[in-house]
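Take a look at this single chain, the form predicted on its own, given in structure tokens.
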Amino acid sequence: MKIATFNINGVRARIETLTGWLSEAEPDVVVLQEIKCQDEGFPREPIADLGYNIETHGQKGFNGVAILSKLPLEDVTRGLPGDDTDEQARYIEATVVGHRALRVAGLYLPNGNPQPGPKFDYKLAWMQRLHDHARQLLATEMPVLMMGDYNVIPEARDAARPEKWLDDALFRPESRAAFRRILHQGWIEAVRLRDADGSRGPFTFWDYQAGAWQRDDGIRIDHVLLSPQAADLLIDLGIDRDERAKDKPSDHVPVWVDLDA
């Protein structure tokens, strides 16, 4: 089962970008971030025509997440538990049924800038809620994937120029520490399973400004976290870097894993 995460940066503006990648990469399941539309405005038909079931958690103009699946989806939940007053559409979760059942969570973690300030406070509070919910997901002892745009640069090697990000909420010590606390529950970061030499990168995001893509001035903020039971099923993983070079790209590229499921 090939499962991917992709911050599409506006699904209606980039529907051809998305369907082109879906046709070429043929993932079984995709979690999308920044769909930037309400549920009723999601362009379902061209995606459904490719064989996908679609579940969305949208919001007008910004945020918004979705799950696309060629396999049945069960027990779909929307919104991260822990704050009934939070109206931002940043989290969706479902059980995907293949040869075995997997729980897949798609998330769009807050950016947190400018910091310090209320947006950074919201980011850290959201990460604490994610920490608490992640612990509950691990307790189910089923294969679980928490995938998406975490808006966290975990280490200096995850940025081409880490010094550029020192005062950014994505690289603040508080954000990185909150990410590590989640990992230390027992989650495995998929991309780092293939990290043989500890070299710089790979990256998943390049800003549209100042020729960042052309200079490979990127960062890695799109992550796939696997429960131990999901990590045991891992066959392969990858980052579809070439998507960034195509016409009308997102500023993010897909990250995917292939599981024996």
Contents of the next structure:
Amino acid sequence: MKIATFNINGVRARIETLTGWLSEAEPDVVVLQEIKCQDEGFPREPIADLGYNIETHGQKGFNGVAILSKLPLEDVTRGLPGDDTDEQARYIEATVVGHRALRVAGLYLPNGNPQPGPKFDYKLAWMQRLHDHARQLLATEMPVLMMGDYNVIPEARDAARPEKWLDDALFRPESRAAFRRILHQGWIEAVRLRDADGSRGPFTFWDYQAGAWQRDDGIRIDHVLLSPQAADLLIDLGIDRDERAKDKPSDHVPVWVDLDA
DNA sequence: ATGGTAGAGATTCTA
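May I ask for the structure of the form predicted together with the DNA now, the form predicted on its own having been displayed?
Shown next: the complete complex, the earlier chain at its head.
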């Protein structure tokens, strides 16, 4: 089963980019971030026509996440637990039943800039809530995938030019430490299973500005975290880097895993 | 040191 994460940066503005990739890559399950629309504005029809069930958690203008699946989605939950006053649509979770049941979480972690400030405080508080919930997910002993745009550059080798990110919320020590604290519960970063050495990259995001793509001035901020039970099922993984060179691209590219599930 | 781009929706914010 092929399961992907893709920050689409506006699903209505980029519906042809999305359907083109879905047709080519043929993922079974996709978590989307930054749909930037409300549930009723989501372009369901062209995606349903490709055989996907659709569950959305949107809001007006910003943020918004969704899960697409060729298999039925069960027990869908919306919003990250831990703060009933949080109105930002950044988290969705569902069970996908193939010949094995998987729990899939799609998340859009707060950017946190500028830092320091209230947005950075919100990012760190959100990461603490994710940490608490991630522990509960591991305790289920199901195969779990916790994937999405983490807005965290884990290490210097995850940036083409780490020096320019030193004062950015994506690379601050507090953000990186919070990400590590989640990993240390026992999650496995899929990409690093196959690329564990010290070489630079691969990247998943290139800014639209200043020719970042042309200079390969990228960062790796879209991550797939696997529970041990999910990691045991891993067959293959990839980053669809070529999507960034196509017409009307998102600034992020898809990251996917293939599991024996 | 600055500005460079993009989407949504309102004349600015978020990234």
